[in-house]
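The chain below stands alone and is given in structure tokens; this is the form predicted on its own.
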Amino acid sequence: MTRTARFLGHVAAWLGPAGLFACLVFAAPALAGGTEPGPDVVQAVNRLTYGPTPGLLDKAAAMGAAAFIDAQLAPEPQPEPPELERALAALPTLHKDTVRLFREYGPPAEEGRAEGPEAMRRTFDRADAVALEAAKARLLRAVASPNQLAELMVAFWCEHLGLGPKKGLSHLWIGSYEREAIRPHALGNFFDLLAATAMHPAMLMAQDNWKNVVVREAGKPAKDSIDATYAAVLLNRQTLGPGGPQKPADVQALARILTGWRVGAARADSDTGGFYFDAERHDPSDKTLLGQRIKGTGFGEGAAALRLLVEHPATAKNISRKLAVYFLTDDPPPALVARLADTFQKTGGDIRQTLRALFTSPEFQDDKYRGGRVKSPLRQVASALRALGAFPADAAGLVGTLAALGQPLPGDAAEGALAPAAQWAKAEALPRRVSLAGDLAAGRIAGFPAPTADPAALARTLGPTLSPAVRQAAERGGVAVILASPDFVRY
């Protein structure tokens, strides 16, 4: 049995066996379609964004699969359309930085601060609301935004230099995190991306680095209050990896190199940031990081400590590895994995010109790896509104769906967009992606209204991908059809 009859068997199930018997049976000819984009063009296009948009596929094709790619990679970003811009100026938090969204949202200032679990409980609900404003225009930009492999680079460092389970304060952050220390550095150098991340208050607060100090009196260490969460997030994921050369000793000894790295009250209207180092809380003694003394200088001690990870074989090779599974395939080959990070390394960092390595290699256009991935929710929920020419009036739905699913916007990195594509092919998840597409196609999710494309243009806009058995059901069953076949499922 082919892998799209067996699918087909359980969108039979939430059609009912005679639904979709009477579909594959007295269907007309397949649905017509036009000149088909070639191989590459498909390839392309379905890993550089979220799915195709109608038209998408011949505008890629009449470029070329190399321009197309040159174009998700040019520096400057292509402007948004105005239905994205208007639906992101209704979200008033996504305009506020770290330190106004404190302010206005955060707990009250101490005087004024009233006492219990009520009181709790609303300062939760207004960080739930800032960071339910920050998954809406993560789900509106994938949907629509031109620049869509800067928003699947957004998803990856967000994930991959994640803040972990919801924690206090840095829940209320998420959104800036977002915008300030992720986006401005996606597809640039991965120290500056490094560096904002690590500075931000969000990750300090998420991984505890702010309470992480050593008490000096008389200008002399006088109490070690070292928390090394974050120096082994730093090491063991974020950098070097699990694999690795780092030992314990190189954990305490990074940790004491952020001592004194914390969260501030702003000091004037122009500081938005919120960052604060406190040299009264450092410690300035030299250390030794991976076998290289790092000399006691205060701050300067962590861009230098930055340095030497971002430049480490280690960094190359666990970035490129990442960057190879979240684009290809979940066991991509050795080869290409070294290739990427000798460019990595010798680009300093380069983000961009490392994926224009992947993008251009002989095993980006291998025929064993098309097709063979299977859709995250979140790219799920993406591709068939972008492939249905549709835009949420309201995408809290939306985002409640991909909770349900098992993809909550922003989640915890293990349930993300970095988890292999093996995850989401797990047979009890099959139902749930049959429901999603029914729900889709009948306007059933709050703020989403039942599609206005038909079977016939939707299949034009995902061209070749579509098998001619899900075309010919499509015609009785409509596009919840296509939604639900393995051959939209899979990219």
The other form holds:
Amino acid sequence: MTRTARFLGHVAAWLGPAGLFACLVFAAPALAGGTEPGPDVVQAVNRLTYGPTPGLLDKAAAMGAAAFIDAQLAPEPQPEPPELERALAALPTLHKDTVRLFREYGPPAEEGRAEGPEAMRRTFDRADAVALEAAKARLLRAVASPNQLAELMVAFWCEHLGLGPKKGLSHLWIGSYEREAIRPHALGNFFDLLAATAMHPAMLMAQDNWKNVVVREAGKPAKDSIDATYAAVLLNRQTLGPGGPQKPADVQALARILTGWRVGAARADSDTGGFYFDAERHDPSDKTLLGQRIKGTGFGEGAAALRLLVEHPATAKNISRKLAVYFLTDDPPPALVARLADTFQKTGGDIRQTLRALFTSPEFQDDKYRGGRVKSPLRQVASALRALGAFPADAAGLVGTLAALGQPLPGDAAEGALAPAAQWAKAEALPRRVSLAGDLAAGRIAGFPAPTADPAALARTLGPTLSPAVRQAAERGGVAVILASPDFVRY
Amino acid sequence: MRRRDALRVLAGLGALSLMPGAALAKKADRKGDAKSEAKAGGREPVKPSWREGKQLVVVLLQGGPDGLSMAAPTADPLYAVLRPTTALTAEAGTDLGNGFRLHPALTLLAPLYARKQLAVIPACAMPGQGATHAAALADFAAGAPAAQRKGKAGAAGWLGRLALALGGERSQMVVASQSEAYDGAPHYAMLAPGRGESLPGLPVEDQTLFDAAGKLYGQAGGSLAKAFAAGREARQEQLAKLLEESRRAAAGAVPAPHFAEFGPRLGKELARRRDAALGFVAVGGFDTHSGQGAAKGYLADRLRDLGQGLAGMLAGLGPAAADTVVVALGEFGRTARENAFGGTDNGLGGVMLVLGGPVAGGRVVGPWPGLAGHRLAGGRDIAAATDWREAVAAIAVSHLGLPEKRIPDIFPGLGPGQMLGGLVG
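For comparison with the form predicted on its own, kindly provide the form predicted in complex with the partner chain.
Below, the chain from earlier opens the complete complex, with every other chain and molecule after it.
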């Protein structure tokens, strides 16, 4: 096999069924003497993916930036490469739903209480092992999934609609929360997404809504046990956002609306996934939320309230701004945010359309937003593996590396925080990227042997994002220099 | 034999047995201390309980070796997460059972494990002990954490108290390093380890790569260049501090590379000195704050030294190994998570090795608390699941002949009979 053929074969393997097409589009410009991917293509690839894989920039250049963006926004996901499928299949808890996870890994029905704290710790041990598989899957998909934008959005929503620090057994469901509540709607409709998270046992446990109840006696409310934790998070963070129109009374009203939203065994066909609406623990009175009358209709109130929140302009602005921060810049221009919010509202919270408005905006291709961001640790690791065209045998070491770099994945010890990029440019963070580069290049990280890519191949993959100075330094210092360079740390 | 007789004579006179060149000029007036100490314990001096010929040798692994490398819990899914660059693979070394693997550099000890003459105690530490080298060494020597040390009893070392409890005024001991652990002992012979290979410095991260990156950041300019320069300087300062700490942590101990050749000599001396119930040596080089490595690397080299030294010591003991128990442990263990320099920092739980003919070995002894965040001490260290003092108490009682009720005299804080059962046969 010639070197080129091997390289093309490698690209084909990476792109799965789309590989042949990729090889053709890759080969065409190469034969024609090569066309440098333009800055718009580089921007689209850098921002809509975790970074270029071998041949990806050329493929995107052949398609054009607009078509590349369209492809990432396409509703039909591309099939995952066999390597990724195999790696995910080796993580057995990934294929279990919330109820099953609880039955198999939750506290034993009887024994739990009798044995006290040690039995509880054993349950947490099992939950940790399950959560770790979710963290590994997240990383593996970030590296190898062809549906890169969807993966970026899963990470985005898992943070925005995050479960917070470990609480009770909620982390047993970190993975099933992502699979059942986030993934199906990551590019879909925000109302569906919000409703799915509101009804997920992981959220009900993590934000304490399971104990947000009104106790009734003889049909009449007898004792309030209102817990407004979730209502406050829902208003102040997930929907209207900080600085929204909400008053403390709205938090209380929303909490009352959500009374009786609990976790329970599946009792009826409608109570799937561990959610249970306990009408006996619900406050039946009428409520006023953001000046709107919500009639006491039981479970339906919650849907009405969520609809009201999703349609509120403050929510549109909150979500739009956060998306612009995530994909473009820490300080997005207000005009852009206003246009995105407009799309969000007009489309009834259509995430895909809002993103399309962002990616096709003139601001998205504004020179001043190109190449200025410092990668998050997740992006640093994922982009390095992608650029090297390498796939880890076991992701555990890399998951640990992310925690060491200050961004643990959910499922690792702590909830990962999606901080603005500026945090990653801090003095202490940068040298660690250099040692990471050295570790990756030398194959020192558990489960990730030394990559075979040479500096020239890596430079080809990264195309115009690398300056001549870095290319030159890499001739002597090898791939580690490229991975450690400011050109690679920025995107 | 003549020398041994001479030593006995000296011992009988209350003087110290001395090895040329390593004179430990302890004064004869220690006797007085010893007596008052025995009284301070609230007991009449009891008649010697030592089973003649039985020996316990304590090898202090100074600096605190990494238990997760010595006996690696490779079956724990969190192991590689906590140790991205310092974890052993599930195929490395020798299977110890229970999900643990013996570090490949300790391969010379594997046959002992197979012969059931080596027991491995993971998550071993003294609960409540100090977190710095100095504090932990003081706690180790006293056999009690600072909070539990009271009065005169606290002034002596636990080996000193054990010597008195076993053999009274006639008690003999062979030591090869200085330590407060045998303060209060009536007699000891110092075996000078002599000069040998010294301890190499810890490896540091690839400076060529850092220089190349630094140049590129400099050229890039702007705030990123400034941040990088500041970050690198801070990192180098931090690293320098850690390297200095590691260097100090080995002070006074036999450097591990030298222990590899000294071990057999120590073993032979211990075989000759069957009048000594106790032996002590400190081995330095385990404070791996940087560039620890995994199956290969700095720690692997030190563990190979240790394995050679211990195996050589047992070989040197010859038939006497059947009457000797050797314990090897650090003043503490290391953090569960590796640090930013590919090393590990000072932690709590470590691994204790128990070797020798009388050991009921070939197994991992004691509970394993696990690596989950809620299992770690302070969220960062391996918890102290087994108190090393209980293991030593078991050896002192079952092997050396110490009455169970005297355990609290040796280890303040432990109750009479509080010991790790079944450790020695």
